[in-house]
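One chain follows as structure tokens, the form predicted on its own.
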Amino acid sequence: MLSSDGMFVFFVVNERSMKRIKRATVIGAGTMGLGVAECFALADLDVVIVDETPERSRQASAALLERVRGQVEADLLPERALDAARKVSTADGIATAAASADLVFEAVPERIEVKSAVLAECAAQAPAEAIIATNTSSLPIDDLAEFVQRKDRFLGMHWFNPPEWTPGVELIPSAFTDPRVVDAARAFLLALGKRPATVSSGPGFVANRIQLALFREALACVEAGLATPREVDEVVRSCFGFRLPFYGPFQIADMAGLDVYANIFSVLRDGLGEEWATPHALEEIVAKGNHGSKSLAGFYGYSEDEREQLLIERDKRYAALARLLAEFPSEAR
């Protein structure tokens, strides 16, 4: 939320009441982990980044002040920045930096041996209202859990590279969480300006499992000889990754028409064989007469006037964007 003289206000909450979130401490000083100390110094947050060793912590704060320099330089960000910036501190180890955190982030490398020892040092040392974080991309949070004190704190909360620019972050609950701690992590992340999606904790989460699947088929059209990696990238960045910055793969399919859908899966199944059958979801939709927005019904429902407002925003945006990759052409080309 905007307080009264335009700063962002974050909050968290405990069994009690709602506090301020105005200190966060950054655990790991990787690329992610600079990232979102930056995004989080940006917000006007007190922020302490913590690495391996005191010297490699102070390493990471100057590699901070150089990476925003260079933003800045670059016209993505304004000089006050570097203000920010410069406010980033650093503490000799995890006792020290979380012992009055109101945030716990850790972003250490993706080894539950390391994690789980760290996990463990900030739940003895961070305020037992302080939240937990573990940026992960793939370990299960019910296991990370079992080395949390106050477990009903911790949860996942996975950036995405560029942590500074990309908007989405996933929000992973353990079976543990308290709903309210996920509610006000994502209340945070919104005053951050992301977009945080809050989904369960399973092989890949959500994004890797669509991203890891894509690249697998990606690399089989490949080696079948369809295409070089070259042209692989192009299909994917210009014709139906073209539409994924506004859209999702479920209102896509609604526009695209879910009948349709289903014919290219029988060709596929035809020619590559039964695991590309006609997934069962969408043959029960279809088989109801429900092909998308066309039909009004799909996986989303409209009226007459939402589906002519959702196809007049659709021209707009693309339009807008073929502008913008006009005026930024691929490299790959």
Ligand SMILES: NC(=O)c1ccc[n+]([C@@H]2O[C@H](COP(=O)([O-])OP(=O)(O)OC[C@H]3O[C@@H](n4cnc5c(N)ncnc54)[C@H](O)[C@@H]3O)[C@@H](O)[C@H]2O)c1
Second form
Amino acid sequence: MLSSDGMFVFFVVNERSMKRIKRATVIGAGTMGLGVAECFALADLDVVIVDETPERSRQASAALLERVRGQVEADLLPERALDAARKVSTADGIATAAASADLVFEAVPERIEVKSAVLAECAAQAPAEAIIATNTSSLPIDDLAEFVQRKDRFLGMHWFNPPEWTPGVELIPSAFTDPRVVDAARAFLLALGKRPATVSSGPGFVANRIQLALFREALACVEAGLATPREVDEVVRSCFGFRLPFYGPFQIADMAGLDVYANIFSVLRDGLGEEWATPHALEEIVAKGNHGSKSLAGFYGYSEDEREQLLIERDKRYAALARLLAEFPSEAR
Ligand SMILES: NC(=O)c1ccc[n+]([C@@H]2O[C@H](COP(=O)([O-])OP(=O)(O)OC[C@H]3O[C@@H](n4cnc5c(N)ncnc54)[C@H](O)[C@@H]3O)[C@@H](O)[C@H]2O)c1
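In place of the form predicted on its own, output the structure of the form predicted together with the named molecule.
Next comes the full complex, and the chain you just saw is listed first.
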């Protein structure tokens, strides 16, 4: 949300009150940490970055400035972004960096021994009411919570590369996370212009589970001799992938027709085996006559007007996307 002085304000949960998030500490300034630090800096937070050694922290700060300079030169950011990047500071260690933080964001390598040591130190040094977030892509959040004093303020905050442009962030509470911390993290990300989704801590969370399922099948198509990697990429990008900036799998299925999906599953099962049998949840919904938007009920419910509006909006979005793709064509084939 925007305050009267035009600055973004974020809140961190305190036992008794809501306190502004003004200071963010990013631990691990590599591929992800640097981009997230950039987002925080551009939102006018006081940002401190800490890497493995003081020297690496200083190099990271210089790299951040260079990265923003490149983006300004490419007309992706306004000139004033450079001032924000110059204000990012470094600290010689976690102790000083975390001591006054409202939010500590951990983005060190995906190794439990590294994360556990870093998180334990962050939790020991950060103020009691600070939110502590990990960018882990895969480690169970409950396991990581074991290393954090006051587990109630700890959660997964899984950004995607490149963090400064990718809107989605998975928020992953552990079994111990205070729901108010999830709300505060969500409000914070929304104010940054991100699109958070709260998910549970299953293997790969949601995004990587689906992304890797897609990749596994893409590889299987190549191995089965159906297409080359280049052809698979074209199919994914230009056929069903064309819809993905606007709609998720449930919305797409509703628009396609759930009965149609159920029929396709039958063919897949006959050709590829039992693991492709129509999922029970889909069978049930189809058996009730809920075939998606055409029957006004599927995974979502629709009035006649909403269905009509959905199709009009869909066409507008796809036409706009087609124009954008014409402006930025994929590699020549
Ligand atoms: N790369 C991606 O696309 C991506 C996407 C989402 C999430 N993640 C997750 O984000 C985290 C970081 O990944 P990355 O790709 O940015 O890694 P990276 O290797 O690019 O960066 C990690 C940084 O942490 C620093 N570091 C190592 N030990 C440290 C310590 N003890 N204290 C402080 N800093 C330390 C390293 O010097 C390095 O700069 C991982 O958990 C990863 O799974 C990565």
